[in-house]
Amino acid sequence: MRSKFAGRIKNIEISGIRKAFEALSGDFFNLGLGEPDFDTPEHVKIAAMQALKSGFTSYTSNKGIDELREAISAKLYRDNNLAFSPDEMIVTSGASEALHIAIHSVVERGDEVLIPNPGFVSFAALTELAEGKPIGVPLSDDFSISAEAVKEKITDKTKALIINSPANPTGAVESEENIKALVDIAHDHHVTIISDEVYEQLIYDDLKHISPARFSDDVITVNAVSKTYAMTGFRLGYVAARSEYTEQMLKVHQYVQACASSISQKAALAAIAGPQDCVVDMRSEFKRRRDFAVDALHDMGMKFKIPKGAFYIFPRVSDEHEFVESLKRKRVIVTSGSTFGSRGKNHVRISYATSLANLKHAFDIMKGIVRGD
């Protein structure tokens, strides 16, 4: 009997991250969700309220309002050394939509997309929705994606390479040398790079964020205000790329979304063009939490690489399912490592995007489980 549903949908699992979150009720220590616990900056909220009061509630241009795209253009030049005109970008409903239109604009049935393994759950799912084939690239011991590993996986069917730095779920930050090597390989094989940079402002230990688009025109840069400004619910992201890419992405965007929220665009304008003290303060607090988590896990004898960015730590455990379930019974939530690919097996992703007080309580419980108390 013919199936009612498309095979590309039936074969995709509900995100393990969201599944765990949606099933919860009552009080718990949530170290599973990648969402800043800070309030959205006041000047951003004021901008959103002013948009509502002034009646700025209609459709906007498909690409997004001019002043926001101009602010993004200035930001990319200032922070990333990238020269994109406002016409070379599209404002989207979060980085999720940005990734969607980027992948769908370049991937056809049977095309291969190289993704980090372990890597963010959306990379593989969105590739499959485009009827492409996700190919996991095993990460190095330090969780970087090496040029050698990419060379081993690349074929004449490879259409795109996804780079995510700082990375979810590992917190790894790619070096400039490594980014250049990956760009060179992609160029030699006529492969488009899709660069997910949503955690770019959350980097520690005096490291620098490097955008692949500095070294190639065949890069689609994806970003958002969600993590940087604690604006996850505003659902506001963007893509920047040369016009040959944005012209094609716009076709997908027009039919799946039409335009991003008008109110969220005004809020994002205030965030990107306004004072950045809030970003500095949040980054400083995340580093303080990172340092606490590192010390606490070392004290438990757990093995892991110290994350250099984002707000995740990815330690190894003997049995991830047992570890996750034991914590859940004690009202502590972490995410199974295999959610992020086969190479994440017997790891867990711990998010330190919660208060230091919550982290202390959660790690005290974790310590008891690790030590068998």
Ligand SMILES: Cc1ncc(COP(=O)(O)O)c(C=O)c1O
Given for the second form:
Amino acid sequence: MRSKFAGRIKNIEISGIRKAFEALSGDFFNLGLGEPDFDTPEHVKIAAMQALKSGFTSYTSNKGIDELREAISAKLYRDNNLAFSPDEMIVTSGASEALHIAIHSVVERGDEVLIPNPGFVSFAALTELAEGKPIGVPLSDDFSISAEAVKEKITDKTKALIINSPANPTGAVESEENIKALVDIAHDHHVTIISDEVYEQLIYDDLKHISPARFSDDVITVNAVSKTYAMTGFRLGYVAARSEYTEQMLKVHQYVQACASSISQKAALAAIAGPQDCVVDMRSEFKRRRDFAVDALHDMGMKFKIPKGAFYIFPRVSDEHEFVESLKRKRVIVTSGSTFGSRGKNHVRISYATSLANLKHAFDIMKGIVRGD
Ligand SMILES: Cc1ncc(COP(=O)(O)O)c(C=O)c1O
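Please supply the corresponding structure for the form predicted together with this ligand (the preceding block corresponds to the form predicted on its own).
Entire complex below, previous chain first.
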């Protein structure tokens, strides 16, 4: 009998992260979350309230309001050394939708998409939704995605390569040299790069974020205000790419989304065009927590790479499920490494997007478990 539901949907698993959260009840020390615990900056909230009060509550242009696209264009130039006109971008409902329209517009049935393994859960799922085939590229020991590893996985079906620096779940940051090598490989094999840059502002230790689009026109840059400005619930992101790409992506965006929320667009405008000290403050607090977490894990004798960006640490453990469950029994939540791909096995993702007090409590409990108390 014919199945009632489409195979491309049935075969996709509900995200392991969501499943874990939805099963929780009561109070937990949550080191599983992938979102800043900070409040949205006041001037951003005011902009959203003003949008509401002034009745700015209708559909906007599909691409997004002009002022916001102008602000994004200026931001890309200021922060990323990228020259994209306001016509070369689409404002989306978060980076999630941005990734969806990027993948959907380049991937056909059977096309292969190279994704980091371990990597953010949506990369594989969105590829499957587009009836493409996610191909995991094993990360190096330092969690970077090397050009050699990518080259080994390229076939004549490879259509896209997803780069995510700083990375979820590892916190790795790619060097300029490596980004250039990846761009070269992609260019040689006519592969489009989709660059997920949602953590670009969360880099520590004087490293610099490098956008692949600096070196090639065949790059779709994905970003959002979600992580940078503690605005995950506003659902506001964007893609920037040459117009041959945005013209195709706009069709998907137009029919599945129409436009991003008008209120969130005004809030994002205040965030991107407004004062950036809130970003500096949040970054320095995340760095404090990163340093605290690194010291605590070193103290426990855990093995891990020091993360250079985002707000995650990805230590190795002997049995991830046992570790996750023992912590959960003591009301501390972390995420199993396998959630992020086969190479995440026997790791856990610890998010330090929570207060130092929570971190201290959670690490005390973890210490007891590691020592077998
Ligand atoms: C690497 C990465 N890309 C995209 C997203 C989704 O961002 P948004 O909330 O803007 O849809 C996340 C959220 O965790 C992420 O970690």
